[in-house]
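The form predicted on its own is given below as one chain in C-alpha cells.
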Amino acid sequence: MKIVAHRGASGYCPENTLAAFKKAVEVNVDSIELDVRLSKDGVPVICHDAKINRTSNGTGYIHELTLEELKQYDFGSWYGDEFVGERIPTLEEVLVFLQESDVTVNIEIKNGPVIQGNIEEEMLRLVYKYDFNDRVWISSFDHHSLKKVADLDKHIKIGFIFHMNLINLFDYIDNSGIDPYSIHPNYFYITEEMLKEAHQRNYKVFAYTVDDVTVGEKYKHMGVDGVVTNKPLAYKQSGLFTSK
C-alpha cells in the first residue's frame, strides 16, 4: 500500500511548504500530494486555501496577489518558531527540488471562488518542462478541470476526488468522458464493492485523509492502493506498512 504525504508531511511541518516536502522525502514516502492555485500574475503556487490568512502572516486571496507579493509573507511561523521564514513555494520550485528523488507527485488543482481559466495549461507546462510526465497524477474536486486536463493530454494520469458518497459512482465516471488512473473517496465511503469494481476497471483507490494508523491498517487489508495522510512518519514507524 502506497503512503501519500498529504500537503507534504503536514503533521510535522507547515503544510504545502518546502519544509513539509523535504520531510516527506526524508521519511521515504511513495508520493507527495500538494495543492496548486494561480497567483494574480499566473504563476502556479502551492496552497490549499483560496486565501493565505490561515497559513501565513498575510491576508487576501491568492488570485488577487502577485508572486512577488505572496513571497513577502511568512508561511511557517504559524506552525512553529523553527519554521519562521518559510515562503509559499511555486510548483516549479517543488518540481526542481523533487527531481533528484523518486517520489511521485499528486497535483491537486484548486479552483474557486474564481475559476482560473488557464491553470491546467500552466501546470502541464511545468510538468513537461521538468519531465515529470510519468511521475505525476492530476486530481481535483473540480471535474470540469480534470476534463480539460484530459483533453489537453490524453496520456496524463487523472484522479477523481469525491467529497460525497455518490449514487452510481461508476456510471458517473463513465459519463465523464475521462478514463481515470485513480479515484480518491473520503475513506469512510469506501466499501468492498467499490474496491472490487474499481480494481476490475484498473482504477487505483486512494483513501483520504487517514492519520490513524489503525484505521489505515483496516483499509490496507481491504485492498486500497494507498492512503493519503498527514502523518507518514507514523505509518513508517508502525512497521505495518511497506512501500517503495
Second form
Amino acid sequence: MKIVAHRGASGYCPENTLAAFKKAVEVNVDSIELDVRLSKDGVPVICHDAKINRTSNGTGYIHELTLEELKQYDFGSWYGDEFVGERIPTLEEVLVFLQESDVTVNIEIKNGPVIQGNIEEEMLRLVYKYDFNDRVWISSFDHHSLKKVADLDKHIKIGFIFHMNLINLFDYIDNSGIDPYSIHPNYFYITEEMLKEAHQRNYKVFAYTVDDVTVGEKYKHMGVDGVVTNKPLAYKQSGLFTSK
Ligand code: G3P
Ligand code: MG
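Could you give the coordinates for the form predicted together with SN-glycerol-3-phosphate, as opposed to the form predicted on its own above?
Every component of the complex follows; first up is the chain already shown.
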C-alpha cells in the first residue's frame, strides 16, 4: 500500500512548505500530495486555503496577491520556531526540489472562491518543463477542472476526489467522459464493493485522510492502493507499510 504525504509531511512540519516536502522525502514516502493555486500574477503556488491567514503571518486571498507579495510572508512561524522563514513555495520550486528524488506527486488543483481560468495550463506547463509527466497525477474536487486537464492531455493521470458519498459513483465517472487513474474517496465512504468495482475497472483507490495507523491497517487489508496521510512517519515506524 502506497503512502501519500498529505500537504507534505504536514503532521511534523508546516503544511505545503518545502520543509514539509523535504521531510516527506526523508521519510521515504511513495508520493507527496500538494495543493496548487494561482497568484494574482498567474504563478502556480502551493497553499491549501484560498487565503493565507491560517498558514502565514499575512492576510488576504492568494488570487489577490502577487508572487512578490506572497513571498514577503512567513509560512513557518505559525507552526513552530524552527520553521521561521519558510516561504510559500511555487510549484516550480517544488518540482525542481523533487527532481532528484523518486517520489511521485499528487497535484491537487484548488479552485474557489474564484475559478482560475488557466490554472490547468500553467500547471501542465511546469509538469512538462521538468519532465514530471509520468511522475504526477492530478486530482481535484472541481471535476470540471479535471475534465479540462484530461482534454488538454489525454495521457496525464487523473484522480477524482469524492467528498460526497455518491449513489452511483461509477455511473458518475462514466458520464464524466474521464477515464481516471484513481479515485480518492473520503476514507469512511470506502466499501468492499466500491473497491471491487474500482479494481475491476483498473482504477486505484486512495483513502483520504487517514492519520491513525490502526485505521490505515484496516484499509490496507480491505485492499486500498494507498492512504493519504499527514503522518507518514507513523506509518513507516509501524513496520506495516513498507511499499518502498
Ligand atoms: O487528497 C485529498 C485531500 O487532499 C483533499 O482534501 O482539503 O486536504 O485538499 P484537502
Ligand atoms: Mg489537498
